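There is one chain below, alone, in structure tokens, taken in the form predicted alone.
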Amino acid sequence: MSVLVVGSIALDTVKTPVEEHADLLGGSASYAAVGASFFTPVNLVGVVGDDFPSAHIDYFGSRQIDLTGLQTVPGKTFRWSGEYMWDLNTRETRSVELNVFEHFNPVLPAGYQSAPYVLLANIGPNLQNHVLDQMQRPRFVIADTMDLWINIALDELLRLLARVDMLILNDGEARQLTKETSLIKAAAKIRAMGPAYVVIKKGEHGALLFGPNAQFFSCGAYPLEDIHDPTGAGDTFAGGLAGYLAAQDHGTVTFESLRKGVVFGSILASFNVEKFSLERLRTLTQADIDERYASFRRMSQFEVLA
């Protein structure tokens, strides 16, 4: 099963405490279907300027990644620039330029409408909402969305909400969107907003996932020693959790196949943020993932002693 991934792609800036590079792969498109094309075919959304390297185009050709959807107009890419402190959880917008995407009106072609799948990836609800709008009934829609949007378009957000399975925001939005301090208050709250599925990111803490008939479940973060670069590492966990869903599909979506879903998903964000941009997962292979996931499982079992 393929997965429609809709979202930004970028030309990003990135400074740490040790490093900056500039004109890197970004977007959360990007990030999302990269990590989503680990498990399935996906049909990416976005629009890039004619400035955007040819190397990035390829390097989504190389992956399970459809570009009928991409669409290349003229003018310069969105361009985004960030510095994170020392501790590298927090993090400073440096500069926002919008160019091409600020005009993006996402059009889907005729084979994507179909698409079982659907992962919004962090852009305004008015262009998730629109997306829907030209779908048909998709069996499982994940949304993420971020403190911006619940800032300056929460209508829009709720319009949302009430048309999706899932929504992914971390634990700050969450407490924003609902006022509540309790995650597991927030949760409900937001569940009895529209989707079925809460999951609450937690950053170096890993994921929380929330779901009908008080179904919880707590994932932890990969330990690392190193970490270079955090950038997207929300977005490849969204796509690698989308993907494996579609990769797993049986007519319909169990609470034990997110919970793995949000496992691989934690597993390809690890990743992700051990080199700047997308670099650590242009030489990520199966056999990287699966020994990882034996490595999580293995930490994550535990005895209770009598």
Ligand code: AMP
The other form holds:
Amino acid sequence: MSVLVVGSIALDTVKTPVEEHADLLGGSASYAAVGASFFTPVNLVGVVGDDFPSAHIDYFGSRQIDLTGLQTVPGKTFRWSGEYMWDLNTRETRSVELNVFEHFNPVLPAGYQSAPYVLLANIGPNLQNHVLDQMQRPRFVIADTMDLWINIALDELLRLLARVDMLILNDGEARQLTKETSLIKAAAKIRAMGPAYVVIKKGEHGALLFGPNAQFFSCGAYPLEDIHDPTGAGDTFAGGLAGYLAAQDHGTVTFESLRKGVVFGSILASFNVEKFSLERLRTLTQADIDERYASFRRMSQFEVLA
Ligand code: AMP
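Given the form predicted alone above, produce the structure of the same protein in the form predicted together with the named molecule.
Let us now look at the entire complex, which starts with that chain.
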């Protein structure tokens, strides 16, 4: 089963305490689509300007990513710039240039409208809603969001939450959205807003998955010595999770497959942060993923302690 991914496609400038790189391939949909493509074919919906390097489009095409839904329009591509503090956890946005994104109208090609699995990667909730308006009856819809939309587009976000099966957000955003300190209470409140499942990401401390009937799963983060660029970790996580789910399609989504999807999402994200932009994903192999999955599994097995 293929997965439909919609989100931003960007040229990023990223500064860490030791390095700075400009005009990198970035954007929530770029990371998410490539992440998902390790598991299943992807249909990508997004917009770029006529300055967008054709090499990046070729790269998407070299993965199993269908580009019928990618619009190239006159003007400049969306640009984002961010700077990480010494802990690589705290980030400040230095600048955002919407450019062609300002008038982006995501139009789904006919063949995409019946997609069973949908990942609404981070973009304005008005655009995420607009994509859902064009869909028939997706089996499972995952949405990602960010603090900006909780601040400036809360009503649209709440409208979206009533229509999705899973929301992915980080711990700070979950607290901001619900005004709860406890992440357990926050997840319950978010589930009451619509999505049956909620994933709360805790950066270097892993992720929590919540579902109906008190279903709960805590996934650690793979221990990495060197992180070079955390940008896109969340998007790659979401892409890996969505791609894994679509690949496992059994007609319904089970908590078991969601648990495993969270583990594969975490593994994909752990590779992504090892290099700038999508550089690590470019050379990643199935064998690398399998090896890290096996070692992550050994690390997480409690039974051996009994
Ligand atoms: P993450 O590190 O997971 O928060 O995602 C970072 C990516 O999100 C970067 O590649 C940016 O280009 C993209 N991004 C940043 N701000 C926005 C925004 N307001 N809307 C859509 N994408 C954004």
